[in-house]
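So this first bit is one chain, no partners, the form predicted alone, shown in structure tokens.
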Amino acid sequence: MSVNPRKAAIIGCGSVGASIAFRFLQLGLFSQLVLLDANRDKAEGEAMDLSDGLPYGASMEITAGTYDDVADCALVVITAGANQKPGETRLDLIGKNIAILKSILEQITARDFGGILLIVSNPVDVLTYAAWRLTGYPRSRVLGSGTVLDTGRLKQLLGDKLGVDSRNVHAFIIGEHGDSELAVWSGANVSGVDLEDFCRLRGDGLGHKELEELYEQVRDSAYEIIRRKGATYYGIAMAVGRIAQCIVRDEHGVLPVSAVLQGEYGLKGLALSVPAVVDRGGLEEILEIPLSQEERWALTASAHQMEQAIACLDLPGEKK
């Protein structure tokens, strides 16, 4: 079946899925948006609520649908799964969410789907790798939202600390979207000016202690939000919207999405969040950015945690 480049679907209409749908409406990226949920009434209610705002937003059709409606979508976003609860890590969700993912992918692969899968459910790196193995799709068509949100958090906090617009801050969080993630301080800059040089120009130094505190704030941000309001969804909706922009507009944008590694950074047999070029075809290229020795060790340690999680899963053999 041919792909409709202006059609997308969101599977899972909880707070995250509904917020992503709202962001898609704001951006006007699609002319058709299909919502699916195990609770059909929930999907219909969200479609109705969103459609009420169409006179003040983009021109599009928003409906509750079935898996038959997914076949010609250019992008399918999967958010369905158990939510992270206070005290839980993202890796604690594996058992619950892998079963849900398998049931969804069985429905998608039964259709002639030729679009891109974007996994948002947690643990996103593990589920992205599982989705690639379960579907047999090329790795270019199976992405995870990765550390795009974490990177946004880092830019915002660093911008606040430096007193500059966060959009002028360039830095990455890579590795697991979770407790073993790491900040790539060695490549951080403000509009092309090395972070250390920028701090010196402003007479405002950031020592190791301050950088570590910023990193910990980023790493623990979801826990703090969940403790206060029960769930996170606006930030991830903005992050997914940015990924979708790169795909729909063929932007060749550089984002730290979760992608299957096949030798990059000396790693394979897992998916990890690393900088990559994202375009109309999904994953165009993984970028092996320079890392300090300490950062490379941290990335390897993060990868080891993902490998241990993946080893517990019952997945079909990896394609050669």
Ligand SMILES: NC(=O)c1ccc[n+]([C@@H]2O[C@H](COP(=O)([O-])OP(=O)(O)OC[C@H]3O[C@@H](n4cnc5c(N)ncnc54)[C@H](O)[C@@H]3O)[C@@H](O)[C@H]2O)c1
Given for the second form:
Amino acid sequence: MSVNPRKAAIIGCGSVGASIAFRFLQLGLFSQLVLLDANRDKAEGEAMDLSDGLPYGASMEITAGTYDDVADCALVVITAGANQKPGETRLDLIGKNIAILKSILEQITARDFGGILLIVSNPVDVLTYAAWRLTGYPRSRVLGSGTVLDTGRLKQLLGDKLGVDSRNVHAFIIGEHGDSELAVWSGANVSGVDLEDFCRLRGDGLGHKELEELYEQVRDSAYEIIRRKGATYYGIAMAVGRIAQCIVRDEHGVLPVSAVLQGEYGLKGLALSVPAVVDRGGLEEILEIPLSQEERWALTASAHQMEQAIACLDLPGEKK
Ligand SMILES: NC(=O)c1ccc[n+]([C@@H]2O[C@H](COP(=O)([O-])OP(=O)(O)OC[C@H]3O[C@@H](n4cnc5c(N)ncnc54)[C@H](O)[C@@H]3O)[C@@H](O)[C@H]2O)c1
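Next up, the form predicted in complex with the ligand. The previous block was the form predicted alone.
Whole complex next, starting from this chain.
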């Protein structure tokens, strides 16, 4: 079936799915947005509520739909599944969410779907890899939101600390979107000025201890938000909006999405969040950015965590 470049679907209309739908409405990226949820009333209610905002936003059609409506979408965002409860890790969700993912992908692969799958449900890297294996689609068409959110958190905290606009801060969180993620300090810069030099310019140093504290704040951010309000959804909605922009507008944006690795960084048989060029076709290329020896070790350790989680899944063989 031919792909409608202005049509998207969101599967799972809980806090995250509904927030992403709201972000899509604000961005005016699509002409048609289809919402699906195991609870049909929820999808219908969200479509009705969002549609009320159309006169003050973009021109688009927002409906609660079925899997037949998903077949010609350019982008399908999957947010269905359990979220973390206070104290739970993302990897703790694997049992529940792999079953949900499988049931959704059975429906999608039964149709002639030619668009891009963007996995948001957690543990996002494990589910992205599973989605690639379960669908047999090329890896370019199966992405996870990865550490785009975490990278935004790092930029925001660093910007605050340095007293500059977070949009001028360039630094990546890579690895698992979860407890084993790492900050790539070696490449961090502010508008092209190396982080250390920039701190000197501002007359303010950031020592190893402060950097470590910033990293811990990023890594533990979801736990802190969930402890206070029960779930996280606005930050991820902004992050997914940015990924969708890169896809719909063919922007070739560089984002740390979760992607299936096939030898990059010496890793394969898993998906991990690393900087990549994202365009109309999804994943254009994974970028192997320079890493310090310490960062390389941390990335390998994060990859081992993913491999262990994947080993527990019952997945079909890799397509040659
Ligand atoms: N990747 C990220 O950065 C990130 C950030 C925040 C949350 N998340 C994840 O997003 C997921 C959703 O979180 P939430 O807070 O919206 O949860 P939620 O409980 O509010 O919503 C989940 C929704 O999924 C629906 N659902 C369940 N099974 C389904 C199925 N088979 N088909 C269609 N819909 C189904 C439920 O009815 C519910 O409406 C969680 O896994 C959470 O951990 C990811």
